[in-house]
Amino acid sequence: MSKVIAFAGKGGVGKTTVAALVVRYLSQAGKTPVLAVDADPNSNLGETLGLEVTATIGDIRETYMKDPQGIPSGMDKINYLETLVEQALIEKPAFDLLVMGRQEGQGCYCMVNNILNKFTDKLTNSYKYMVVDNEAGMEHLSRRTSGKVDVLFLVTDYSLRGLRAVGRIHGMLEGLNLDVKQLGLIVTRAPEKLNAAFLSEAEAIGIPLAAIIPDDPALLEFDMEKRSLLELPDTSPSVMAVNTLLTTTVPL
């Protein structure tokens, strides 16, 4: 069974960047194999890892729903859908990437979702770690991990708006079918000293502060050059902060 590390937060706060840096750490530390799952409909984890995504679970679901009879001769629907998922899996030496993609359109998706969910559950058993970049609502997280999450990081940038979004997400946890063993707050794009009002509001939310990731100019530079964050130097402030998080605060 994979150890599940998941991320949630409102859009634009840097959670995908942090997820990519966790994949970087696990890959370089030899804690492999790793399955990276992009469960945010606004999928861009692949870009941060330097990968071109050509197919998603959402694409597979829609293709099947448009033509349920279009199964190749000699295959049943279960084998057909499982084959498509295997083709959508992007395989690298230290990690693989699976992108969930768009949400369901109109119609009943129960049957195809059940098949896809069972196969992806079976797939995750082949990995030591699963890193899930999640949407704020976390619906995918409750469906794709059988409700078990070893570490859930709620991510905010250095803003009260992002922090309040984290508070709302935290409040949703009780209503989800999730067994979260460890919960932590990550603050991105942070100055050297955090404002007292920010710290006070963070404390009121009741989530342990797991990491403060300083503003790192290299992240913007790599984004503009369309470079993989896996290539960031070990001296990058964001890399150092994430590595410290995973070796001391929340050791994996």
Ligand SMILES: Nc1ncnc2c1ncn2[C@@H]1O[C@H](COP(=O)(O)OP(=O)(O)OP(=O)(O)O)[C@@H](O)[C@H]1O
Contents of the next structure:
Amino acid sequence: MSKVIAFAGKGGVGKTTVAALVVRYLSQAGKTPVLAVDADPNSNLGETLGLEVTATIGDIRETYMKDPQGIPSGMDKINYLETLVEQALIEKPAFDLLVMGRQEGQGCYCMVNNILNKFTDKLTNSYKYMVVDNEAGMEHLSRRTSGKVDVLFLVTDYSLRGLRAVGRIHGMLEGLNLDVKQLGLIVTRAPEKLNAAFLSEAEAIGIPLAAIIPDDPALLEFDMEKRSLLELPDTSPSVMAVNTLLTTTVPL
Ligand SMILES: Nc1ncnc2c1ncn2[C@@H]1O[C@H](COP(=O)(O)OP(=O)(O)OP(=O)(O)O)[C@@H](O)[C@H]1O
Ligand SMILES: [Mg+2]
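Next up, the form predicted in complex with the ligand in place of the form predicted on its own?
What follows is the entire complex, opening with the chain shown before.
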């Protein structure tokens, strides 16, 4: 079974950035094989990792539904879909990437979804680590992770609004069909010293503070230039903060 690391938090607080830096750490530390999963239909984990994404699981579903009879001869539905899933997997020496793409469109795709889910589950089991970048909401997280998350990082920027969103997500966790082994709070774009009001509100939420990631101007620059975060210098404050997190506070 792979160790699953996932992220939750309000929109735009830095989840994808931290996910990319976690993938960077794991692959550089030789904690491989690593699978990065982009489970946010509007996201760009591939881009932040310097990869061009050509096919998603959502595309496969669409292609199949448009022409369910278009299965190449000699194949049945099951092995046809499995071949497509294998093609959608982007394989690199340091890590692989799977992009989930669009969620279900109109109509019931239950059968196709069930088959695709079975294949993605099978695939994800062969990795040591699976890093899942999901959308801001939590609705799909349990499906994407087969209900088990080893470490869930709740991410907030340095704002009370972000922190309250983390509090709400924390409160929702009980009601979800999700087995979370460890929780950690990550504060991004933070100044060197956190304000006392922020700290006491963070403490009230009751999740251990796992990392403070400073405001790192290089991140915005790389984002604008669509550059891979794998090319950030090892001395970048955001890289150092995530590496310290994963070697010291929440060792992976
Ligand atoms: N520590 C940081 N310092 C400076 N800029 C940052 C930091 N973390 C993230 N950013 C920038 O903030 C923006 C949003 O980050 P990101 O895409 O990682 O957020 P997100 O939570 O994944 O957003 P969404 O909810 O839309 O998926 C990006 O431009 C990113 O470069
Ligand atoms: Mg994101």
